[in-house]
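Let's start with one chain on its own, the form predicted alone, as structure tokens.
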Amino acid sequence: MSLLGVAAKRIVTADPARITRENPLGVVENAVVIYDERSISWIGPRGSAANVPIVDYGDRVITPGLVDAHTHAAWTGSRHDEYALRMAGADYRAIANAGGGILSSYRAIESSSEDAIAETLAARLGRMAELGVTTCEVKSGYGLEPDGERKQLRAIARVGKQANLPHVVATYLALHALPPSAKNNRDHYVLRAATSLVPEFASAKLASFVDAYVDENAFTVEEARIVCESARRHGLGVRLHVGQFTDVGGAQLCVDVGARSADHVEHIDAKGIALLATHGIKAVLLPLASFTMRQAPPPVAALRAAGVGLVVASDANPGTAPSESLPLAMALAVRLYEMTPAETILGATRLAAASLGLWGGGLSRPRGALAPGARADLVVWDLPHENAILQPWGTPKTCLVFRDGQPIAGANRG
């Protein structure tokens, strides 16, 4: 495996070894990247590289390889007409309990194959993979019923050993909506799944985490808390729905599973975010759905002065954030939820891929940051500085993306 180099005028590493209250994204002037198809070996000055073949981008700005650490890329079908309802004042809860929502996309999903459903996935990370992401947690969740969740999450893990698309960390929404055949049945469904779907996931590897919707219209706390149990005997991780549109106890129940995130938390109390601060729970922000659903932010200077990790993503789906785009999430992230350039890139990179169990713990070949020993993910912007990637391009801005050191997307790959 033969040393490689791309230099630029500004790379940002958000390695912690290099971040100061004066540098807080750990930015190197006028540097190189040296990796190989394993990992990153070294990041210095320019000159220093000697007898390794480097590619000087100039005055363009390198930064790791963006995670979006919450989607639901697997989805087929449109909900058009659903939005369109909700821009005229239609209240999405309402839509929802009118049979769509969901069930519009687990009706699609139910009339889709494998095959479909894979290369829809696969052609979409494609396109995330053009604005600079290089890790994308999926959930499944539209299947609903069992065939359907299977289905959906075969489909991940075909894409998911793509090596030309984003790396894909696998998702199992266990507890989504009730499909019409639960409505009558809602034990069944959620013993159903702790205690048979959950066991067989884990054991064909099909996915990392589970998932539950915790909220005054969705799931209860104690009913995601048995699939959650069970999710942890059997050696998955957990990540959380809570607080979108009513804060009921999920970052409590979020301390009791010892989840990673806590995703939406539009609504949660000041106590709600001393636990997550307490254990160290990272806050999963996607502004995308709130700017779609007209909501309010989440209480992000309260998440900040507690010492909350902030992780932003585009919560990509067919309904609430109808947008492939990280970036334009970072943008609104900005803007709307009025979080730091430099907390929104940490939070879309090396904050991302730890709530995904990529970054921290002793890992070998982390994902999330340019650090030694890293896993060569990064991205060459077509852009002078870091804080340019938050404007609201609405095109891709990229030059190249690396995942594992070789070229996935960008404007000069090949």
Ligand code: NIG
Contents of the next structure:
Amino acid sequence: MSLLGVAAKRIVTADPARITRENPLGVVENAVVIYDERSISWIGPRGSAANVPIVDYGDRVITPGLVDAHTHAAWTGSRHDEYALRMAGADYRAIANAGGGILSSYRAIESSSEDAIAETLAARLGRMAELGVTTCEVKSGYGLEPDGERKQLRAIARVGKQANLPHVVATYLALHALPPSAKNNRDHYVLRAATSLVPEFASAKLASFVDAYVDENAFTVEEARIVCESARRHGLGVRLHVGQFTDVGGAQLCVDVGARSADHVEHIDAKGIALLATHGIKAVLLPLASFTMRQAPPPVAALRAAGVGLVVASDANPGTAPSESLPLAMALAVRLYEMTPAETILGATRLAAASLGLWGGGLSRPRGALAPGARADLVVWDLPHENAILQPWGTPKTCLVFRDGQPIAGANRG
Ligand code: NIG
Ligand code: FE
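Now that the form predicted alone has been shown, please provide the structure of the form predicted together with the named molecule.
Starting with the chain above, the whole complex follows.
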């Protein structure tokens, strides 16, 4: 593929080299992005790249492709029945203790073939792409038994090979809930994950990250530590569910095991916030989950003041965040978490990519921002301004969505 260009009135680069206090998203006006399938080669004034075919999108806005850094998108089945019960007042953890919740999705995965999981995930990722997502983290964690986790991760890997869908980052969610067979055998369950499954999935390249649900009523810091230390020994990154319901010391664990992100953090104390800040660990905020769970927001002002990088993700899952929409999570980040539009957009692009190891550290062809050398993952929005992305709740407003320089979604895809 030879060089091509897309021009528009506003190009949101999110490039640190262009960001200033007055221009927090590094916006370039009346500009063109020149790219091929490998990377972006140039961004500059409209009309100055004379030898390259350019499509001009007029008064629209172009942004980096959205990066959803926390999803459970490889689920099958539906939990509409428990959702109705919860909305009528039933407690999430009580439903889980009675065999619903994550265990309900476990039974759905148990009875789904690898093909069926892959097909469901591919359709879901296709819908996410229509909403502007070009990179998506996808966790296992509903397989629970070794065969189920393997089946989910293999399905994720298969879908991850499809160039016409968002780029996929796979996470082995090793400790999510105990399957019935492990009810009286927690220690064995944790040790098997650490000593057998982490090495297997690392060597088969079925996961880039390991995750664990660290909370009261879930897994302890010490249980998660065993699995995370194994992950690091086997070359995998760590991202952790911490402080969704209770602060049990997850921030210190994140530091100890070199986690890239602490996710949820509705409950985190000042010491935990200082630890995340000092160690450059991103907070992945999940407003769809806290909204559905009727929870107070995380301490966003304190996280911001401490300098913690704020990522916004969908948490797409059939229990706590029944949505596939990162733009909806972004809208709620502004409405409920009082994040600024610029913080929110950075948190769903470059900072999200950094939390997945896709931006920063001298990486070649990074994702998450529009800059020379970065991959051409970008969205032409049928909108006049980036702040408008936070408004049309629930409606895809993408005109064209490019991943690696190729259109993968959007109303104008043709
Ligand atoms: O991120 N709390 C743990 N895990 C998920 C929910 C999983 C589920 O209910 O299926 C979360 O909220
Ligand atoms: Fe989650």
